[in-house]
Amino acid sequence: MSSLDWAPLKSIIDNNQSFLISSHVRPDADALGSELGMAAILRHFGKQVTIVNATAPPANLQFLNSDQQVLKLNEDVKQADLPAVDVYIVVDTSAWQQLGAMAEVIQSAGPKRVVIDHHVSSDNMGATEFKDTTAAATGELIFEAAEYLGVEFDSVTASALYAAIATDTGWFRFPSTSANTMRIGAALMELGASPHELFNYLNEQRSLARVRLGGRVLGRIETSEDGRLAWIYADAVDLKETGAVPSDTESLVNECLTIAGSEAAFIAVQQPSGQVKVSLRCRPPHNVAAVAEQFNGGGHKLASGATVGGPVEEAVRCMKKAFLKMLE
């Protein structure tokens, strides 16, 4: 367990009606499940919930979102449209530069503010903290949230949860699982969360444009430092021949350190906006949250992104010199 005290949100609980809960870009199963969760808590006691994300859910992890919860600014719901709220809460992340459009929101609005996270890196968002970075994932906290609160969820949100953990720890491999993580894994599965079929949702069902991608990225991987780093890239080239999205790079840099010998790797991908969007990751004790607060990322200190300017080359450049100082 945690050692959050979870008083303080019972009472921001108690006191408002209306909340509106907000993640990172390019949510990822973890961030999604903790809307999902946190939303759940919230209605079980009466209150009004929206969930909004700068950016959609990319289309592998639509299924967690199929009664269409997690809204996209300017999207399903206008910026000048989005309901007035008496506290607005953010999970999984800490960073005003994660959120995208939605910190404007959040920053111009001015009511309370609550954050829920597990990341190393970490501003003053003026908010309400429950953090944990001992914690596997911020789903993990959401469901000791709930204990605490005494909310027990029903399958739908049972599952959301244990994508959310399971794909933040590796499906439970990463150093940051613990007793707890395989407790709360087993008390979402006794809630009806199901295993095989979110593994099968989450890892069985890729295109067959992402598969000609990932075999044309890791066919050009590179190392150094007598294979310690490895490093991949995608341009728009690659993603325009093989019908590939820039989120079907997601996970690819994890091959990197399957390599014997391997302690670093990163993945630079381009997005449509020109820029190059770079996930780091490494093994103890190297911390790669450090490199990424280099350009303004951050996360873990074994799995960490930024958002660079292009082009690619330049931002592989840029990042390997970085790689290399961190591996002196």
Second form
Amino acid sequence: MSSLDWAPLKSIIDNNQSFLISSHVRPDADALGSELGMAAILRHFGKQVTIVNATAPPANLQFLNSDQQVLKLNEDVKQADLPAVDVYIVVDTSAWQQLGAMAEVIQSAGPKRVVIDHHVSSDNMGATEFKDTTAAATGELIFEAAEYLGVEFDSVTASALYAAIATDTGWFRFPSTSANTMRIGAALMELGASPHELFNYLNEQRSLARVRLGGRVLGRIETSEDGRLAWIYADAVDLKETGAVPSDTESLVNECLTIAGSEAAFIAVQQPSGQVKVSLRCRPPHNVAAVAEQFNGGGHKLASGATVGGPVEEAVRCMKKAFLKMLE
Ligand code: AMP
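Which structure goes with the form predicted in complex with ligand AMP, now that we have seen the form predicted alone?
Entire complex below, previous chain first.
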């Protein structure tokens, strides 16, 4: 169990009627599952809830949003049409930069803010914070909040939260996985989450383009002389020639860490904007959050991200230098 005191959340829920929930750009399963879990808690108490993110979920996660509850700003709802709400709840990030265009919406609105998160990197968002960096996923914290508040999830929400926790723990195997994580996983199964179906939805519905991109990108993996650092990249030509999209590179960086003797890895992916999204990974005792923070990014000690300027070769060169320094 986290040591968080959920009493302030109860009082915020009791004393307010309308809520807007948001999470980070390129929402992953933990972002979406946590948003849907939080929305279910609030609806249980008869509150009005809107969920809006700056960017849409990737295609492989759309199944979590089958009832289209999670809206995309300026596509499903214009900024001017957003409801004026009593409280803004940010889940699965504490970094303004990670909120994309939602940062401005939340900064310019009323002062009542809540953050529920498990990331190390953090801005002062002027919020009531429920933050536990030892939690394996934000979904784990949402489940604990629900337990405290006496809310039981239906099977659809339980599945979204299972997806949140399973993906953030690499299917319950990363060092962040605790006995409590397993307990929550079991409880979500009892509420109707089906691990094998979720694994299939999340990992076995890939496009041919994605698998081809993986072959191409991993085929030219490079390592430092001592083999402790491995890196890969995907540029616009790779995406065009395989027909893949930037999110198809997700999880490729983890393959780099399967090499014996590897201690750290990164992937640099050119985005349609020309910027380069870098995903950083390492094994203990290293800390890639500190590397990501040098580039205005952040995340966790073992898994972080940053968006840097292009071109890809320059991003790779800068990252390589920063990683080699970390490994010294
Ligand atoms: P990724 O590179 O997308 O695999 O991200 C790894 C982890 O770092 C995730 O938990 C992200 O939420 C977090 N992260 C990625 N980019 C950033 C950023 N610019 N600032 C803070 N956290 C980030």
